[in-house]
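Take a look at this single chain, the form predicted on its own, given in structure tokens.
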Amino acid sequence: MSSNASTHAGSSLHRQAVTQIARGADLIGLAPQYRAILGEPKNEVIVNFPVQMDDGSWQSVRGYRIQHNNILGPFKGGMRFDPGVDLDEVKALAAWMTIKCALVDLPLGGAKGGVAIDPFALSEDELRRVVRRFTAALGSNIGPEHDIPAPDMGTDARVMDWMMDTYANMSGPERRNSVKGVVTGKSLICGGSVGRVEATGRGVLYALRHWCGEHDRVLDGMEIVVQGFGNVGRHFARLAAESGARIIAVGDHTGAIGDPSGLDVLKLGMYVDEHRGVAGFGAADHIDDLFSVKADVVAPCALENQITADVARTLSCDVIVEGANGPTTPDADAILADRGIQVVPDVLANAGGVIVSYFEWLQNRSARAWSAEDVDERQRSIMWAAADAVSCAAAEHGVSYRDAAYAVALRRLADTYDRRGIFP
């Protein structure tokens, strides 16, 4: 099997999300009306718009904004940029949102969107139309106090600051400078904060120190295969070698390398800005089948339903630490359990990009801006409290860490609702 495993032909990323929730839902006795509402996103916004290409031709694009659920606060969720972008995976990634900010109990609800489309295939000149006729066909559907976009696969600060400049530009004169944070994940000059970019990775390996902690490891000379070199791979890549891992094995969709000492993480990543992935790099060797690899942890850090029912069978590790969204499918969570090998699942591990989104949402609302010690010092308390309450919920019902992640989410989620009531 290659690197990047090819989704189930078929499968619903979104009923997988659902299937998730309701296990979740079983076991603390979720009311059949709060199933219900999350059985489905509150909205679906489907926008299709014309972009003029640098050839003077034009093309018609079609966009994404899936606003799952509110009750906890103002939707919050990336906008991913890839041809493959359909319904239903932007409304599994917005349902799973939802979970990952109740868990994290940040005062969010859960959105996702997208336009399908290949950012690496455009100029400059074109991708900004993109994003600004995006932005314009969304229009009020996203806000700072309704709709919070952050940047996903495909997208970028860059990104961020043209979807903000235009929301601004359509806002009157009085709000432009007040309106920021209609989106996160911008660069530093333009309202963004420091740590954001790293956030996800970092969160990833706040998740498994806490994972160690728990079972008596030490990360110092964990051996890691990191599976997915783009911004969570490889930040999770660098601050884990930085504390004394060593990641023996990486694989994008270009392919697969590794090497038993340890790869220099910051050489391949300057490797990577050069040629676009990880084959060739010369210091390494070329793997064929990266899952194959024996190793502590393993790290998904790329697309969905990477890790299937045949790799699950074959894989050889202690723990997998999800930095992807749904890496892991039902039937492959089933094998893994019967094998012993844990999973610290990607709601609750790739949560850092989310809290210091929150963090320069903040940040924007009070013209304030906090320093990296603050950021890393703040991320950590909140990874640290949602993993805890996760082990404990784990304890109490005897199950696998997804499920209770569900459940503590879910807890706080039904507590809401019971106590707002449903409208009218």
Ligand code: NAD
Contents of the next structure:
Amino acid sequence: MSSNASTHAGSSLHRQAVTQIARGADLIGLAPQYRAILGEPKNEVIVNFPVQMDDGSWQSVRGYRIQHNNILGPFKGGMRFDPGVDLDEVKALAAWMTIKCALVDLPLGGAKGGVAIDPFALSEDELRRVVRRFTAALGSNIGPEHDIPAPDMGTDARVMDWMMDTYANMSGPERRNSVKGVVTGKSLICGGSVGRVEATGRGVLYALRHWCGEHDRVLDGMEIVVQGFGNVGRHFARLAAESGARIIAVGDHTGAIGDPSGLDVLKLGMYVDEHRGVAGFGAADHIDDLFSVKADVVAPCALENQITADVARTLSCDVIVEGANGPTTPDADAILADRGIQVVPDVLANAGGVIVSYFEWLQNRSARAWSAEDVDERQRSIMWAAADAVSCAAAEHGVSYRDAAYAVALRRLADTYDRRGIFP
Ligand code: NAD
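Switching forms now, from the form predicted on its own to the form predicted together with nicotinamide-adenine-dinucleotide (NAD), please provide the structure.
What follows is the whole complex; the chain from before opens it.
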């Protein structure tokens, strides 16, 4: 599998996002002016900046920040560091953020950004120079009341701490402490929120629990296949295993491994920390094709365009819970629907990350820290309400959860535009 997955079979990921928006728009009869607004991002910021490598050479690095929509609140979305990052990919990811924030009813808009580099090929010093120069190049295009980045693939709390510190140092002494909310996903000591690290994986589990409740199923004993063992995949796998599910196979960029009796997820985590991948994990068998493993649940938590039409024809599970953004192609969606395999869509299933990012932003604004219980309970109740709304819309329109999720989100956006009007 290529890590540059933004173009699948020659198709554009952004076009895929626009097609999904159009399907939801058709369901609710969305007015043409709102379709036009949501069909393109509001702002596309592309920066090229020089970074010095440890050997003294210089590299020109390209970074992106795509601000899709901010009618509901400040732009919000992750920063991806991956060699495959390109304009088409970040445009799609930014549009999905707008839908996601609207769906879970947060006062936030949608954005996404990234840098086309392999962070794992850089030393810590090189990575820090990339992050600081990128943040400086973005300048006032980001800000705690304007556009608030967060972690995504290839970035983590360390990267967010450097971004925040760079922005604070560029902000003048009187604002040094009030601008902490310029990014979320920071470490606790730098103003992060308890629960943010595992928030997306925890949210994937809440989404699966909600699906179980609706379909008279229980997590206990469920067999789950997980693709991706990074931030999203590993926390989802751990929490699902703690709830009694069996993680029978895990795949990542190094390969796939499995054990029908259930993998020891904690041991696998320690192994991945040391070896940077699941391949070679001694307490499991090597698997050639992850998606050929029969399971109750498949949770793609890595890249976009992984469940293709070919995969959808042979996949053997009852439900797909999308931890990743855009893991299922539209043609695969149609095949899965024909085969009766349900999909809990990304904009719902992985919304836990942005929900707890929102909590972090609120905590930074009030210079207070919430308890883990507060964070978990509020996250659960927001996700539950969104999942209820999606189920109701799916029943009302007789459509998939994905189309229903878009219908709910677009209704909120349209209602807001109706009240505010379109400037001027
Ligand atoms: P990460 O960088 O922590 O982990 C990525 C995982 O994907 C790794 O296990 C890696 O090995 C695997 N991977 C990479 N290339 C692969 C390939 N070719 N085949 C199979 N596996 C491959 O990233 P993450 O933060 O866990 O993000 C994963 C997905 O979840 C992305 O789609 C991201 O946009 C989405 N997401 C992340 C968050 C978040 O809070 N981090 C929130 C919402 C959605």
